[in-house]
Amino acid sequence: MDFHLTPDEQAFRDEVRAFLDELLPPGRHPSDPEFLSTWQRRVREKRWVGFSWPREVGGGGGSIMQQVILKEEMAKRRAPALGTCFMGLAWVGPAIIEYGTEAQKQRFIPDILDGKVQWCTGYSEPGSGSDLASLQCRAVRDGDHYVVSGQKIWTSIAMWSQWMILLVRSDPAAQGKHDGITCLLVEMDSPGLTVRPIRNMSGTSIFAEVFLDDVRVPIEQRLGAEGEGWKVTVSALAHERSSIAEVEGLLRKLDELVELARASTKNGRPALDDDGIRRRIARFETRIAAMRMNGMRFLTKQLKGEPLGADTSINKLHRAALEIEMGDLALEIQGSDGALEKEIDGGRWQRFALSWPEVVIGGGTPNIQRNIIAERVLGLPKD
C-alpha cells in the first residue's frame, strides 16, 4: 500500500498545477467568454481534451494516472471544463473510437476534440427509462438508409445539439430484449425530427423531448454492427472512470457548507457550533473520503488490469446520497430564508437543492445500482 505519487507522476501534477496557476491565478473569474475560449485552446493544445483518447485520433494518450491527476488538479481549482462538447467527450467518442470505422473517425473525431458541435444522447423513451432495453423506437433499412420512427425524452441538450447518439430497435422479431437493437448517429436537422424541450422543476430547460417521423438516416452513419446496438451503448458507459473528480466537486460543495453554516445562525449561535449540524457536516465529510478511497481501490484494480465490474455502482450509490442530503442541509441551515427564492446568495443553495435529479435520476438510479450490486455482486436472484 503506497499512496505517494512517483517521481513521473508527480513532474506531470506539477506541470498541471503550473499551467492552472499561470491560467487561474487566485481572483480571476474564470467565466467571461474571452477567457473560457483562451483556455479552451490552451488545453487543447496540450492535449488535455480527449487526455485519455489514442493520440493517433488526436487524444492526448495519458495514462490512467495521469487522467486521474490531471481531473484532480482541475477539480480542485474549481477549473472549466476540459473541451465543450460533454457527451462527444464523455461516451459518444469512446465509442466511435471502439466501434467506428476510420471513415467515422474522421469524420467526427476532430469536432468533438475542438468544440465544434455539442452531441445529445437518445436513449430513455417515455416507456422505456429504467429498462432501456425494452425501447421502442423503430428503424427500418430502406436501401442505404434506415427509417426511424418513434420518441425519445428526457434526452438533455438536444435544443442545442448538431448530432445525436440513438438507439433503435432494427429487428423487433430478435430472441433477447437487447438483441435487434441497433446504435445509429443522427443529425438533428434530419428532416423529420422535432425537439420540444421540457421544463423541470428548477424552472429551466435542460432536456427535451425528440420526436422523429421518418427520419432518414444513411447507413454509413450506423455505428457498430446491426444488432449490436446494446454492446456499443453499454462498453461506452463503462469507460466512466472511478469518479475521483467526482469526490473533489463534492469537496468544494462541503466547504461551501461549512462557510454557510459559520455564517448562519441558529439558536442565537452560529449554526457551526451546533451539534446536530457539525455532525452532520462530519458525516457528509466522512462519506466523501469513502468514495475517494473506494475510488482508490478501484483505481488500483484497473491498473493492474482488473475490471471494476459493479463496484462503481458503491460511489453512485453514495454520490446520489450525498448530493440530496449536502443540498437539503443547506436549506435546512438557512432557516425560513431557506425556503425563499433568491434570499440568500442569490438563489444558489435552492438551486443546488432542486437539481439533485441531474445526478440521482440521470444517471441510473439508485433503486437500479442497489439491484446491480445485489445481482452481480452477491448473487442474489434477478427479479
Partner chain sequence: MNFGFTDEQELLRQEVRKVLDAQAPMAEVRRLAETPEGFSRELWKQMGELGWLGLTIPEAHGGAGLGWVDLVVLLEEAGRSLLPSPLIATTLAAATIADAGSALQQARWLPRLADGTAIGSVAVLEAGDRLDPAGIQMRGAPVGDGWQLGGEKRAVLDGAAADLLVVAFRTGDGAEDIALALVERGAAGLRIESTPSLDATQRVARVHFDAVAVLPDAVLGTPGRAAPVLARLLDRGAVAVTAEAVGAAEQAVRLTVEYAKQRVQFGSPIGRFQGVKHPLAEMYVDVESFRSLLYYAAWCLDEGDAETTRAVSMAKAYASEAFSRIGIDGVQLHGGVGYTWEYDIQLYLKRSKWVRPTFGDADFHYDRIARIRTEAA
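Given the form predicted together with the partner chain, corresponding form predicted on its own:
Coming up is the bare chain, nothing alongside it.
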C-alpha cells in the first residue's frame, strides 16, 4: 500500500497543523478548564469528534487516512482528547452505528459526540475475565423488559457514568458458550443497580464492581438481536484495537524516559551512559517501531475495505508490556528516589509505574490477547 499523501490529504494535514498552531501555541497549558472548554467546542464545530462516523449521524464523514492524519498530529502535539466521552467514542458509538436502531442512534449518538454523557462497559465478571464468553450475568425476558441479575467487575469509570453497555446471558440453554449472549444499554441510575469503587495501588479508583439485582431494562435498549451480543462485542472491541495513534504516545513517553536517564546519575555518570539502560531503551524503540509497522498493516486492510482481524491483539499485547516495563525502568533510573512519590517531577513517574492496570486490563488482559493470537492468528488449539 502506498502511504504517500494525496494533495487533498496533505491539505488536510496542513489544516490540522494550522488549527493546532492557533489553539496550542507554546506555553499554553492544555489542562486549563477555560481552554479545555474552548477546545472541545472548536473541535466539535469542525466535526473532528467522531471524525470517521457518517455525517448523517453527526460525525465528520472523514476518510480512514484523514482520521490517521488527525490522530497522529494531535498525538504529536499532546493535544487534549477529541471529545470527552472516551468509551462512547471508542467503541459504544461505533457499535450503535453498526447494530443500533434508528431510534437508538438518534437517542444516544448526539450525546456521545457532545460529551454530555459517559459510558462504561459491563463485560468482565469475577469468574469470567480471561474467558469472557463464560459470563453468568442473567437476563430473563418479562414482557417488554429484561430482568437482569448478576455482577460485573473491573468496570472502568462506572462511578461517574450515566450509561453502561452490558453483556448478559439471555439463553443459558444455548449450545455454544458464545451463543445466548445479548447486549443491553443500561441506565446507571436504574433501581437495583449498585456501584462499588475499587481502590487500586496508585491510590485512584478508576475501576468498580457493579451489582445488578433484578434490574429492569426495556427491550428497546437491546443493541442488536437477542442472542447476538457476542457479535456486537467483537465488533466493538475491534474498533478499540485498530488505532495506531497510541504509537505516538509511546514515542513521547520514550523521549521523556531518555531525558530522565540523561538527567539522572548512575555510578557517578549520566544514567543514559549505562550500557544496560541503553539496551533496554533500544529494545523499547524497536518494539514501538514494530507496533507502527503492525498499525500500517491494519491501516492497509482498512483502506482495502477488509475487516480487521484478530491480529490487532498483537499491538494490544505489545502496549501492555511496554507500559509496565517503561514504568519499571523509570523508577530504576531514579534509584532510591524512585520510592518517593514527589521527589522527581512531582511523582509523575511513580504514578505512571502504578497506573498500568488501566491500560493493561482495559479491553482484554494479556492472557486474553495471547489466547486470541494463539487460536486465531497462529491456529493453535484452544486453551
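Predicted model only: the values in this text are computed from it and were never measured. Residue numbers count along the first chain shown, from 1. Under this definition, the rigid core comprises the largest set of C-alpha atoms superposing within 1.5 Å between the forms.
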Is the C-alpha displacement of residue 375 equal to or greater than 2 Å between these two forms once the rigid core has been superposed?
yes
